[in-house]
Structures are given as C-alpha cells and as structure tokens.
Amino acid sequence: MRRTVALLLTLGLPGMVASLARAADEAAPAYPPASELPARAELPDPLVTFAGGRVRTRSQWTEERRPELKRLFQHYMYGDMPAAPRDIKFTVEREDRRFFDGKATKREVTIAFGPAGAPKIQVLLVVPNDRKSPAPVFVGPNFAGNHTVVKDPTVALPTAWMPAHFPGVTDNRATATSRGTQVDVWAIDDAVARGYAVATFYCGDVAPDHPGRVDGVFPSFREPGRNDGGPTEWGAVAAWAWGVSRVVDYLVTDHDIDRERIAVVGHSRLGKAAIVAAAFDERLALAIPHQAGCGGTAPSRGKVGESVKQINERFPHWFSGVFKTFNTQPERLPFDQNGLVALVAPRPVLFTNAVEDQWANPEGQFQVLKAADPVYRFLGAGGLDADEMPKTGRLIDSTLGYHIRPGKHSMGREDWKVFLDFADKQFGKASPPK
C-alpha cells in the first residue's frame, strides 16, 4: 500500500519546531575564543548568564538565558543546526496491520524534505493496535538499519554508508544477512506489550558515521560552492538530533501516535543526539540518553573516562570545529552538560548507565544531574529526587532520574523495562493491547 501525505510547515501548524528553528535564524553574537573564557574548575551555574547575571524570573529564563544556552551550545559544541525545513513529505510505503501476530501494525515511511539533494530518511514505526487513544511512542535513531530491529524480510534494507563492523554489511552496505541482528538493542516487542509504540531510523540515512561530512545532510546545507560549513559548522550529533526532529514532524500527523507523549531515546553516541535533540525540540516530553558519556551526559570537566581531547581526535566529525579548541582547556566552556539537561527542563529526563562502562563516567553523570536540579525546582518542576548514587539496580523516578545496572556498555531488554517504567512513571501508564 502507498499514500502520500505533503505537509507545509507554516507559523499556524500545531506543533512545528519552533524551538530548533528560532535557535538556528537569530543572529548569534560574536563570542570570545577559548583562551579568553574564564577557567571555572566547578560545573557552571545554569541559572547564571553569560555576562555574569543571576537569573530571577521564569521570563528571564524562557526569554533570555535559555536561549542564549541554546547559541552557546551551538557556536561552542555542537555546531549551528539548520531551520526546520519549510517543505516536507511523508510517503508511507508499506503498511502491515497484522504485524507482531496482530498485536501491531507496522508503517515504513519515507521522510523527504529541501533543500534539492537533501537525502531521505526512512522510518520504522511500530504501533500496539487494540487501543482505547493514541499510543505514546518512543523515538531514536538506530545504528544498523530499520532492518536489524525487527524479523521482517519487507523491510527496506538502508542504502547509505555503513560501519564495516557491522554483521552483514559488505563494501559498507547493508545486505539481507543482517536482518534482525538487533531485536534484543529495541526490544519492540515489548514495548508494544507494554502500550508503547516505536519509531526508529537509520543514523546514517542523516549523517553517516565517518568523518569528512562528504555526504548525508552536510552539503545540503552549506553555502553553494563551499566544500565545508566552517568552525562552526554543525557535527554529526547535532545531525542525527535534528534527524530526530524530523521524525517527530511525522509523527505529530499520525493519528496513532499521542503527540503529548513523545519520548526520545538513544545509546551511546546515539544517546547523545537524544539529549541534543529534546533540549532543542519541546515536542520531545521525555529523553532517555542511554550511557551517553563525554559530549552527552557526562562532564566536559569529568576526570573519569573519556576526555574532550579524546573523544574530538577519535571521532572528529561529532561536534564543531570549536569544540575542539577546548581539548586541553575544558574547564574554558561556558557551560557543561548540566546545562544542556537545563534545556529540556521542565521534561523529565533518565540518566541510564552500567557499573563496567567506566569510560561513560556514571557518577559523573549523576554530579550533572544534580547540578541541573535547580534549574527544574527553579521552574517548580521537581528535580533529582536523591542526593547520592542509587543503589545498583534500583529507579530513581523523579522527574530527572537516574539507574545505573550491573554489567558493560550496550542497550537491551533490561534496559528497556527501565526505560518503559519510567516513562509509566512519567506519562501515566499506557494502555496495553488486549
């Protein structure tokens, strides 16, 4: 089955990316270089301004410091992300309403959007069917294709540039030998047991995960006749969070999915993108950045793990060309990741981490959440309900929460039944299929 749904997005749509759009068109000022920021040991007050000043009103932090945190990330992290694109267009390719022995239907739909060369995104969404309202669906970006995540031979198999490690990828594509290596990494299953819907895209129909930014949505943005977009030019993290965006521009149209209860999840350096995405996208009600780490959830500042200097010299295409300048010189940023959980405050946000993957620095991660709190309780949304790491095993569900499991890096079931408690927590328990 093939329909077609064109949408425009213009100032009266509900829902449009105001957030992401209004960060990339305001003229942002001329910061200062690296080496003439004051050095702060301590991670930085989110409630403090650039220039110094104490934020004392909830305008003050919606008009003023909040945005400002969002061009500070940019111009020094990330990169500067593109507007929401004005034109868009959802074709659902296939359709299966007996999926998962009629307990879901499953949608292919592909994402295309301007400017001219821009590349496709192609999207797996799985719905429980049997509900009373719409399903609250859980949103990210997969590393091996829509094809690994499910035991279905009529999904369309990726055509970008693929990671050789990957099983059954050859010349770095994709090929039919890797179908559903990663059933047990998204768990959409049980998701759909548990009232939850899933929508997932390939990381690298955006931006494949090597460096140069040759391909994907890097050319599409620079100016014509530019083999690169400058310093400042925006990193893969930054890509696959706005690639996040754009699926959620879908599915807002779906009238499966309950626009009120979007969350966005993802592992690694995938869990990066999450929590850079729902801090540019209030569209996302609740981030799950899984073991996300250095450049994610853990400290700039952090003397546990991986380093700034060594994330930037592994993986060069992350994050902008001024990040870089901070490699020997972190405690220089304006800011650290406290203030990016600030961001998505009031939304609930899930820190999730493992006891072996020292290289994520768990505690760390637990220091930037209490050193977001006071942003949440400022805006009288709760906070991190505990002051010191939670036992191994045990959900802190507060509205910034925090879960550390026994055992090494990676995502799987287990991890998703703490995700899927935390967003019944959060969201209300959903309504599983009968």
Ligand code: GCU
Contents of the next structure:
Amino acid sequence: MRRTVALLLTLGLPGMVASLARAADEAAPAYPPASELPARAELPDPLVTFAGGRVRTRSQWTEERRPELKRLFQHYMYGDMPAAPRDIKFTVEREDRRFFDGKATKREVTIAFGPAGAPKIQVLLVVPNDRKSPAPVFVGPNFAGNHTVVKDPTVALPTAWMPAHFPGVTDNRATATSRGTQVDVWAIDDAVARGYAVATFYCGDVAPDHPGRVDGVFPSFREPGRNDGGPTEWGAVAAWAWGVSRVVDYLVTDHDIDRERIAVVGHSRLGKAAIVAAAFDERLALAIPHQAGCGGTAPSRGKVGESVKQINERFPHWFSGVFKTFNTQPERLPFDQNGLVALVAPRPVLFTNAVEDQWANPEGQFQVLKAADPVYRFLGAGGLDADEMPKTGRLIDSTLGYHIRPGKHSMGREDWKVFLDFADKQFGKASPPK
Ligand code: GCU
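Next up, the form predicted in complex with this ligand in place of the form predicted alone?
Everything in the complex follows now, all chains and molecules, and the chain you saw is the first one.
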C-alpha cells in the first residue's frame, strides 16, 4: 500500500511560475561576456571578489562573497538552478525490514514536485538495522537505475530514457535483465556493515543524459511555451545536483537518518554533480566527488586531461550555453574549481582518483584543493594537510582530503573503503553493527 509520509506546502497556483523564480539572494546582476573578462593563468583566489576587493571578515565571506560566487558559477558555467520546489510530496512505495538477511531495511520512495509535468524521482534507501541512533547516509545519483545496485526483484525499474550501452537496456529503456548488474559499484552491503545508510536515484529521472534538454526537468522549468531556456539555462550537471537536494528534502524527514551526517557521493559526471550539490546545499555535510575531472574537480585552466572545449563539444547539455563561450579562453573564467570547493567550506571534501585516469587530471585536482585550502584556513576549518600529492594508496584524511589508487576510471568496493574511512574520520565512527 502506498503511504504518503509528508506533504509540504502546496503552491497557490497549481503550475509553477513561483518555482521558476530563483531564490532572492540568487538574483543575478548583468555580468560581462567572456571576452571582456581579464585572462588569468593562475587559479583565481576565492577570497578576492569579482570587483577585486579582498575578503577580510567571516561575515563578508558568508554574506557577500559566497552568494556572489554561487551566482558566478551559475551564470558562467552550470546555469541557473531553480529554487527548491515548495510543493514536494514523498510516497513510500515499498518497505522491506528484512533486507540483506535482516541486516537492513530497504525503502523505496517516490518524490513528486511541481511544476505540472515535472518528472518524479524514485529513491532507493537502504538503512542498517543494528544501530542505537539514526544512521549517517551517503546520497548520490546512479548511472543505470536503482534496480542495478541491489539484487532484489521488487525494486522499481526506471521509466525514463537510458543510454543504450548499459546492460539490459532495450530501446533506451531499462529492463529486468539488468537487475543487480552494478552491485559492486555501490557496495551498499559494505556501507551497511559499517553503519551507514545509502540513498540513491537514477540520474535520468531528473535529466536523461542526452543532448537537447528535451525531457527530464528541463521543459517543466522553462517559461511556458518556450523550448529553450536561453544561454544561462541549467545543464544536466546542475539538474543532477538539484535532484540530490530533492532527495535530501526527503532524507531530513526520515527518522532513521541522521540529518547532520549526510554525505554526497558521485562518480565522474555524477561526481561533478556531487560537488555542485554540496556547494549549493549546506545540508550536505561532506562531499566525495569521485574521479570527477573537468567541470567538477579538475581545473578548467591548463592543458592536462579533458579541456573545457572538449567537454562542451561532446556533452553540450551538461553546462550552460555561456560556458561554451570559454571554450578557447578558459583562463578568462572569473573563478576556477577551487572556488567551487570553497563554497563547500567548512565542510569536508575528499577527491578520489586513479593513476590510469589521467583524463580526469588527478594532479590538477590536487592543485585545486591546495588553492581552496586558504578559504578553509580563513574559516578556521583546517584544510589540506599535505603540500604534495600523496603516495598511491595513502589517504590524506584532513578536512580537504585526497586519495589516488592504482587502476582505471571506475567506482567499486576498494573506493568505498576509502569513502567510508574518510567519513569515519570526519563524522566520527558510525557505530557499526557487531
Ligand atoms: C567522459 C567525460 C568526462 C566524464 C566521464 C564519465 O569521459 O569526458 O568528463 O567524467 O565521461 O562520466 O564517466
């Protein structure tokens, strides 16, 4: 039986326009085009404002510079993210208290929100049973559907468009033959064994990963009658990040979850979304963008790995139209990805990489953390306790953390061990079951 667990405020006008508006503090002033911005080879200092002034006090950071950086990232790179919907509804579709041989409870929750026609997000939540207090949780989007990350014939199949290259996809739709094919990617049993819950959703529920912005959240959040949101329309990375926040909207209502210990995780393109989500949503207490690379954790400046031009040409729907004007001049961006990390401060962030994944520029990512460190120090939050890249396999577990392992571009159980070690260090142990 379906059970509606929460119904928050409903919009006066069923429809929308209110939810199309950005939050008041996000209202963007007119910013100059890329060609009029100064070219700078080095990563810009997040503690210097757009107008060139130095941030000297904590309140200048939180009340002026931080909101400014959020506006700049939306305007020049990710596109404008809508405010949180005011009409959001959570429905628990299924619950199994004997999941993982009784070690966990599985809950599947549908999240619905306006404007009319907006897609629904299906969440798979697995919570450890053996615990004395609410569980810390990892939340993040997955690539191929909730039904792929556990072996369970009852998990709902996604209905949205899906790339053909994933196993068991027919006519760009998921089928039951793909159940359980990504169990080792999410390693949910490992997280549960260490006292953590995991909440995940299919990224395509929010934004199917194909060019055109024709489905997912895009059409519903445009002005009625328009089929293009203009040069600052949000891209898929921002939409996936926004989807993470909608799942957090649910998690903070679930009594089994510790709302102070919500970590966001994502791999690669979804790692880009993870760091954006943490930058924009302060309820996320820790961020692990795994092998996120260009447009996420690697610098836009420089020549190593994927370039801004390459990513914009191959994936035109990931970022805003304005970001493409930096294709041949990324050094004119008024920020770099250290500014995105700075938006997460003082909360912990771990960058995880692999030696053979040079496309994601692991060394450049280390430099990004170094260039975010001054903001963490300024806020008295620690920082990156390393001057040089650590040896392969050695975790730097300071507030800004870093890890590089042997091997390729992938996410799996050995990565989860590092994620869990870092979360234990930063959150305090999650009282694992005996
Ligand atoms: C491509 C893309 C990367 C991305 C990766 C992934 O390699 O160029 O930016 O991170 O796909 O999502 O796996």
